[in-house]
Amino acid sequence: MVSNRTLNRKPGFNTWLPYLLILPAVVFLVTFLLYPMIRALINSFFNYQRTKPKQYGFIGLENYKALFQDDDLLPSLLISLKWVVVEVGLQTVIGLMAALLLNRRMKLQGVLRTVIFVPWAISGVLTGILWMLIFDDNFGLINNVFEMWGLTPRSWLGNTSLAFPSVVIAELWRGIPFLAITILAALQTIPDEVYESAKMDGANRATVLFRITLPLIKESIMYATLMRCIWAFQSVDLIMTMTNGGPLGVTTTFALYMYETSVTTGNYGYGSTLAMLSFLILIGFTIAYLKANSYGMEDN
């Protein structure tokens, strides 16, 4: 270190250099991520509506009180809960299955991995469009095949009981790769000897899976499902594309309701209050999730 200091021509410059290096990043992050967050907090205490600029002003906790009188809030929160639980549950089970299958040494392993991971690179809007073309009333693949087989075509995205499951399938398609990739990465850290010695002891497949593999990759599954819950809670692009919250609001998640209130309708004040609520929900959920996770660890 001493020799370095004498060799570098400007030692004073080198102490400042790391700060100069991170300066652009800090400027971007503070201006476009931190500042909007603070502004959302401030706006949540204001009456701030695009359509009523004259009423602009500080109103204290009025927006927060309004949460309790909002008839659309609870239904959207329940839909979000259903959305996150169903979506992340299915993604985890199928993602785990996919990872276990893709971890086996077999022919075409590389090709199969590429094919199954492809939806990761496809956006929510495009996934929505691809699945709309499957579910479309008149020209969709499913209804055409149904007609060919003599079954009654259904209005998959227009029916109040079919729309939610249809959207879940589309989002599932896009979400499986993330879980599969994360779990596969964890599976690859398990040395072969572990499996070999289990086999020597005469353990069957189910025992190996539940007693050896799953406990070893538990942490990765926990991390991936947590990320996925946060992601599913906030994502709007796919639902916006496929149903835009309809029919009759059965696919209006909390995130979509928040977007409509704050951006589409232009109620920046109350919209920010909803944003603060969702921030609190996410923080609370993350802390509870991590706690529950570590309590589980102590049991083992």
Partner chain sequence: MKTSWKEKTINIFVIYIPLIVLVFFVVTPIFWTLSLSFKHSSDIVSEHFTILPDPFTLENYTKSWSTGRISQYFMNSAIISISAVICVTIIVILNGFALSRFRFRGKNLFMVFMLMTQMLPRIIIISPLYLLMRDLGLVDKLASCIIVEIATAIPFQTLLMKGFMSGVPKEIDEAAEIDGCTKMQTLFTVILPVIVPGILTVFSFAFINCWNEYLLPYTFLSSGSKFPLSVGLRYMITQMSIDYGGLAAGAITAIIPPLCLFGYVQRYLVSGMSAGAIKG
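What's the form predicted on its own like, now that we've got the form predicted in complex with its partner chain?
Below: the lone chain, stripped of partners and molecules.
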């Protein structure tokens, strides 16, 4: 056993130990988060194009002025808004229902939880490939079922009316587990005595849900929906894998447009400007969201 005298021999080391323990995390954040942000900010003031290296140079606010002349910017932002609202709205409702179901004691509860949580462990690219095969025009599962039922097969990812809903379904399958896990964890913190008291007072299920359960897990739901909004707005992998923004741009979100501008086209300067716009949008949305819902504050 180590005595207190032994632990106190090196007060300097004990003082610096906590900082040494968090040093790897700090280095990781600086390398993969802070430095790319600073680099993107610097690049946004330069004419930096992969196909025109000789024209590289400082151009001031010209890239930011180009935002107001970009005909593809507003449509991509509107598609992103639609994507976030539909995705997060459906994921929240279905995730809440799944969490309430998983919180009940039942047979094969562990198996059911595994089935619901597994999609969260699959990457966006693999999820996109899986659902692309399911929606395939020729040998996809859905069209095969349609043919068995005597229905006309559809071009799910090639139809301008069906492509967006198809991608939404794929993202729902992947995103619901996060909401379910977060809400389930919050539900399990509610003491059983609260429900027993409500039952003794004659409260029905609807009253218990809206007057007790939802208010007690409000902040967990807010946190989960906020994170899903941020992730959905920045989502690229699944959409790029399934439709690559098509057909006719109906699934080209702002994040995908930013990726195509920076990586595909090679216009790193303007792509960095789009990244700065994305950063400002997310910062503004987060502040407004938290302030509107009084997150982390007790109601007066």
